[in-house]
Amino acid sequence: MSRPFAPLSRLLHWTMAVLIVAMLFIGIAMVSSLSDYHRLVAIHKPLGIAILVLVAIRLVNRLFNPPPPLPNGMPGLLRFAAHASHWLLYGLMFALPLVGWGMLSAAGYPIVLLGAWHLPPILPHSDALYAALRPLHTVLAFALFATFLAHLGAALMHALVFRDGVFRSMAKF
């Protein structure tokens, strides 16, 4: 079995997994339920910013607590896929909330986090910019969902088929 991830790495991983699954369900509910839309958006915005902050913390944590090495017998192509998919996940976890924040800024909507606490706009008000960022946010959400499912599938392969300790290194509490 490979060494476990550091406790903070595991905490950040599982916290973000729960938040991302919640965000995906909230996003789906937002586009399918007009009656709950405003309540869901009020949850979606601060949750997206929380994910953005947590992924930044997670990257800094990764510098101080590098992940355990992959198993020695793992084929090169699978090693490449593992590393590439992790960096894709990090990129999407950064890009999706930033595009959402930019989209709302371009639309002129306030980004309310809690009560009177608002985030400043990061882009100028522009209907054209909003029109470009809106579908990009959706495409990135689908890409994150697909990458998340691939990550989950790979984790299950390591746990149930390969039984190489990779899953246990992150799941050990």
Second form
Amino acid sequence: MSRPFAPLSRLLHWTMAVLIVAMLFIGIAMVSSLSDYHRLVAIHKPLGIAILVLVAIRLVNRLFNPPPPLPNGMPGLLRFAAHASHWLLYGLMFALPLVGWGMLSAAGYPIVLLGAWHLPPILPHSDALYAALRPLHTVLAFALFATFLAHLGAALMHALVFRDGVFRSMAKF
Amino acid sequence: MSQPEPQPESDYSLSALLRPASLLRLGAIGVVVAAVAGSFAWAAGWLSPGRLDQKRIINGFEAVNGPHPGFRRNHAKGVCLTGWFDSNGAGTRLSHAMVFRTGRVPVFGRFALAGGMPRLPDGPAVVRSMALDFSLPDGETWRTGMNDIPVFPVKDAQGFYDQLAAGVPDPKTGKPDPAAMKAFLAAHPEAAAAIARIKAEPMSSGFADAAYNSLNAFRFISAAGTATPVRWSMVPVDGFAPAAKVQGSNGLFEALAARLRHGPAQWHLIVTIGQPGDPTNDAALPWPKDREQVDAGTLTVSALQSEADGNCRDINFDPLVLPAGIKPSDDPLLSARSAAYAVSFTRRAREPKSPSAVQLGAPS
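Given the form predicted alone, state the structure of the form predicted together with the partner chain.
Whole complex next, starting from this chain.
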């Protein structure tokens, strides 16, 4: 409990925190915008792939730098919520970019990152696949935003109410 | 590494949470979380329900045309095309896009009638369109959607929506209210001028002798990084014949199929170079006729296919699917088109499909 997260873990956490929150706001603004739509889509795609790469690095880093244990006094229900929400976050961080990449593939869009740099399709061109993946992308995005809000609330609970060192173990700069 | 301060007295009990000091902090946390959720709602546009967004544009099409599940909300009636593009290399001085290097790239696309009625009878005065997908050798894609009119009737999304809204049928008469169109034209003098220009341009007799124009401006980026404002057109090799009475409800499409039985139809990709001061942000305004033009190569359309699973029917000809070397201009219609096409594409992908009006038989 007294041990902070490893520096690389903290760097990955806060970098991804900024990118993912930006991504969620860009995503939700994009799907209604007219004049900014293209600008936002052009950021959304490479940013999503960047998040996919970072979450893969983060999962590997987790094996080498395991997170500090939760405080001994924390009740079982809170411990369960903490662990479950973290694995949910990991799952969504992987699933959203992969579903996004897959749905663009199924729609027959090129997956342009920057200039001529683009990714290959990961699924065949299929209207039915696109029709299933496009709404899934939205549902998962809302789930990620909800999980992020819970994570933010819980982090602030640790920082301000429980004051048990959990927040400081990540927010040590 | 310094140790965090020990916190031996952490109390997770409910009674600890209900102490006044804890409640105050809980309240503050609630405010923070609510503020983040509220910003998200703002970004989503949920706090400004009257705002014109991409869904309202497509809802406008659905209000004008009625429900036609599975079909494009605009340019609903069409047929797929396949062919190739032979670049002559002349475009490379303007754009480093691979498509302009000398050589051949495969092309597929779609001929269509403007408007959201998938069973609209062909007529001599209906606007025709050509949408293309150039599949470049390095895996890049260039898509363009062009119309056989000289300028676009409106210059921005609001004008487009207002024009659509003026065309919504009156529930009493089943026809659009002429007063609404009058009011639209009075409120949008630029549209009145553009429509006069469109009407002044003679329509061709069919798909094969029509010139199709990008209407929106783009920027070509040269290998040296120089940006040139451009508009482009597909100018037919077939000689122009004036529009005449069309035989049958699919007469224009059948005439195109008959034309291709005699051999491929061709178009020159003519790139018009804008000069400083030429409007790049207003597709309703023409550029002066004397602007330099570059013939970048020849499009050959060799075959047509009826719309079906997995062909051009299931492709979004988004005008902002661009290869490196071509960039959007400051024309606000481009992003709006891209956004509205995406909504139309997603809606129809989820709907049941029925056969398209144009069904091509075996070549006779």
